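In structure tokens, the next block holds one chain alone, the form predicted on its own.
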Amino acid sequence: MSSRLSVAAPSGVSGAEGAAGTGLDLARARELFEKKITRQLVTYFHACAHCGLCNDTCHYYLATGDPRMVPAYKADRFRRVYKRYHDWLGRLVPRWVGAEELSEAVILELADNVFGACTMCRRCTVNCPMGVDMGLLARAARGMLDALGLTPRGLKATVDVHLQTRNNMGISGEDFVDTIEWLEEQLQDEVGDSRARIPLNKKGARMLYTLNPREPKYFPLTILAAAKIMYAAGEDWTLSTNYWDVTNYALFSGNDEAARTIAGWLRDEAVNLGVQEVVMAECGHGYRAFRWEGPNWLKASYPFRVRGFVELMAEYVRDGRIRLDPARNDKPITYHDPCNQARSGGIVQEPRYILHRAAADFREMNPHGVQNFCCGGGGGMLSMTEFAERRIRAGKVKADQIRATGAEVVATSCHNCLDQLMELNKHYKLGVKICNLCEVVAEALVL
């Protein structure tokens, strides 16, 4: 694997090669390793039968043919250390059973594996006959590496900016409000109603809506599409200027303390506004992080409901709150399932229910749903530029899937997926349009 790991290492170390010669605190590494070893991980260490069934589930392996990309091999980087300290044969005859000391070389190889060659998409997990959760193993290893200062710089910076500014792109409150006010004017023109609003800080609203910072920064028309849908549905909703970011990149860095802080900000703002529901914008990991992982990090359930916008749009259609004309989306369209929504979140049928009613020619990828291949942009991969070449190469599996459908439009419901699909579209010359699902729905709206 040729890509270099650029890490935020201790004592100002720059890059994996520099880190290897500076003396990582191995005693601290061993301590962190022991803290990360739970009964669940131990079960996985013993359960893996090295049967090879995970080989063809991983887009990294399928795209490269490199045996080091096999999920079982990547998990073994963690398992071998466990054997050295916790298996009696590993303690007595470590070389015989493949046990390894937690050395600098092992730590840096582990970092390259779990950050640079795994999106934690969990496709291997749903196909493992033993139920080994590679995503959980990878995140545990990332957590240890994060505490050692070995998180890739781009990923660490994304989490740090979020903690410092309350959104992962450092958008100021003034810029955010200016963008929303401009979009409100656009909404009024779009729907022909001067009373149309994008509410801010509305206490007692039924629903608090969140945004991916990429939307106000680069894709404001996605916000407009969502606002148009909620206007058509007569929704009682609000945005918050105090906290509005749907993302939580600490899910990817493995830093539970940061993840808890970020989840707590959204929880607290929802309570402050007195809403009945928090709806997560189209962001795969953001949905999973707050809906499914947040209560674990916060050690408490929410006093409100949490759903993804895909689920809400499906409800609008089902209940007749919005009407759609599929003829307005007449080009062949396919759908990419974000891993953290489908495999790790349970949102599979809703996007299909919507697209069968919003588009004239909907075509499925093969495979799709829970078995859909990761696009390659998950796991924080887009923020880790040192792995860009590997990320694009692994994305060939997704590019081939898209090409096989003959679709001219690819919809998804995740901004990391959106960005990765745009890069794949350009690199593999797919010649398709990439968009969010809400944009397809907004185009089909009959007001």
Given for the second form:
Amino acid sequence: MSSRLSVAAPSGVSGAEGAAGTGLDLARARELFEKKITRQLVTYFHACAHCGLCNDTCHYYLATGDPRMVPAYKADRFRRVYKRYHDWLGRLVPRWVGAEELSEAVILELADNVFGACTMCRRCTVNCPMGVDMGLLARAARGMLDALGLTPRGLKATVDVHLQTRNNMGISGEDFVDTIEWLEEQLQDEVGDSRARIPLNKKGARMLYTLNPREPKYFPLTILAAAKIMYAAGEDWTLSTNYWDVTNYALFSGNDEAARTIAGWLRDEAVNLGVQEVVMAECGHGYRAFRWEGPNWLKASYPFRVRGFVELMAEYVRDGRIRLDPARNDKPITYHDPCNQARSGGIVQEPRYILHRAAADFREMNPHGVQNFCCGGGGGMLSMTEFAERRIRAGKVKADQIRATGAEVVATSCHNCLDQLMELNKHYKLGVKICNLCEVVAEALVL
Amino acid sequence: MLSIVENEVQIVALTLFALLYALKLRWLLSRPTVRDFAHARGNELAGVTAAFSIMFRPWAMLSTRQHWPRWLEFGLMHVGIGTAITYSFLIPYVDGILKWPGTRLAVVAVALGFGAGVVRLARRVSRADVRAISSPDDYFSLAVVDLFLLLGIFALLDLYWGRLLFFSLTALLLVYVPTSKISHYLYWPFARVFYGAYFGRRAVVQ
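The structure above corresponds to the form predicted on its own; please provide the structure of the form predicted in complex with its partner chain.
After this comes the whole thing, all chains and molecules, with the earlier chain placed first.
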């Protein structure tokens, strides 16, 4: 792992072929850096007392023991640039406070750190006595690097495909409609009702449901599970063929302009259909991006409500709109909290409320909820294949957590987590089944 | 000599201290702040309240729950610092304060703070993970604060040379603090407000 931290590390960083002589425009870098400095950032640059309490909150550090994986160390890769230009001692005697001039080496090491060694999970943030928001610092740094063309290729390609095709996997409108129509037939068979529908573009529906492109592409049965739940609840809902993607990888690349465009598409489609609510499919970052960051990128509150599907399912159960039989999920099951939902969105009680009613043997990981460990798949890490080895290694903490529960099933509410957990399952030979929470609920449905 | 160090020198140093802090605040407040447009799920005020009170509730944060001796060190050291600073104002202006029985308690507080500070310095030197995040300023700041606490003990015991050295160092610290990492406490209220409002609004911190 340590070798990837050297200056020559960002071999997978787009636009940075080799470390030396990359032709980085340092004046532009400085200009971009200055633009990123908000009041919050200034506060977090100065507030860190280097106490070291964040050390063992980070799954990268715990998995490797490498001091360079300590969150404060990683944040210092960005902080040292600030100190060089805006700290009195940093300007006079840079070495005294660890300040560094913006140089190619500094920028490339920063890129390796914020893209390849931080999932922006914020576990260090909620355990920092000062409340230094490392996630915010990392995203600001990523934004600067993105503008310099230093976003890793896979992550950049995901955002670019999204901007070009209006979904991050480039699924055509025809394929999307075909898949939904096939799933509608499946739904009718499953519930034994030929009137069961997966509505498309229904104006005035109460709720617009969004999908992760991985669902129509690789996991269509997750859509079926969600449709079954909404059928059982008698929900007035719709999908949109015009815009349906829940994801927004610009949250990870730090590109605010792209993030704004993508969030704007969903906002506009919800307004166009006249829905009262947008419900985000089980996708941690997608939920956070649209529910919490979207209004800030768009600089306006939405004229509708936004919730995660987990919240809606919990409401269905609480209001008696769906009935569940826990005996149908009799294997021991645990739940992995997606960081973007729990730590950056406050969704902690809802999945537990559901699982206590949908499964016979629900077991908590230790720790869980807001203190849960990142699985290692956050921050867009799955799209950055150059960091795959590091990602799997850092995921050992999660693998150990899962093993300790003795669970045979791991449910989660995020497709990035799902993919990472599947890889961890294989790599660490956990022998568990990984699924979305809605699949557990659909299995327990009493129709 | 002692009178000048305890009075005039302190006033000059305090004026510089205030000026430097004012400049720091001016820079901070000149930067744009981020407004949150998302509909709240939780309560910002509750988040801010929780954020401010969390330092008094070590059980409320996993890191301090797991490393409670570190929290204890933090508490002892900061109580010691607070006590020493308070006495740097009381000694020159409150006659007989050093003869007051309560001062014995203050000596204990400053001594405990010194002990905690030494432990913290030892950790910074001995542990690779803490060394990795330490700059010369981190070592020096901790060492000089430890010295401040040590001299504070002697000053509170009313030793002439102790008072002279304590107030001399206090004057130097007043100028050094705003330029060093010790100034982190100036940002603490801002950090707590930003953190509490952000996570309170999202119902993560309540």
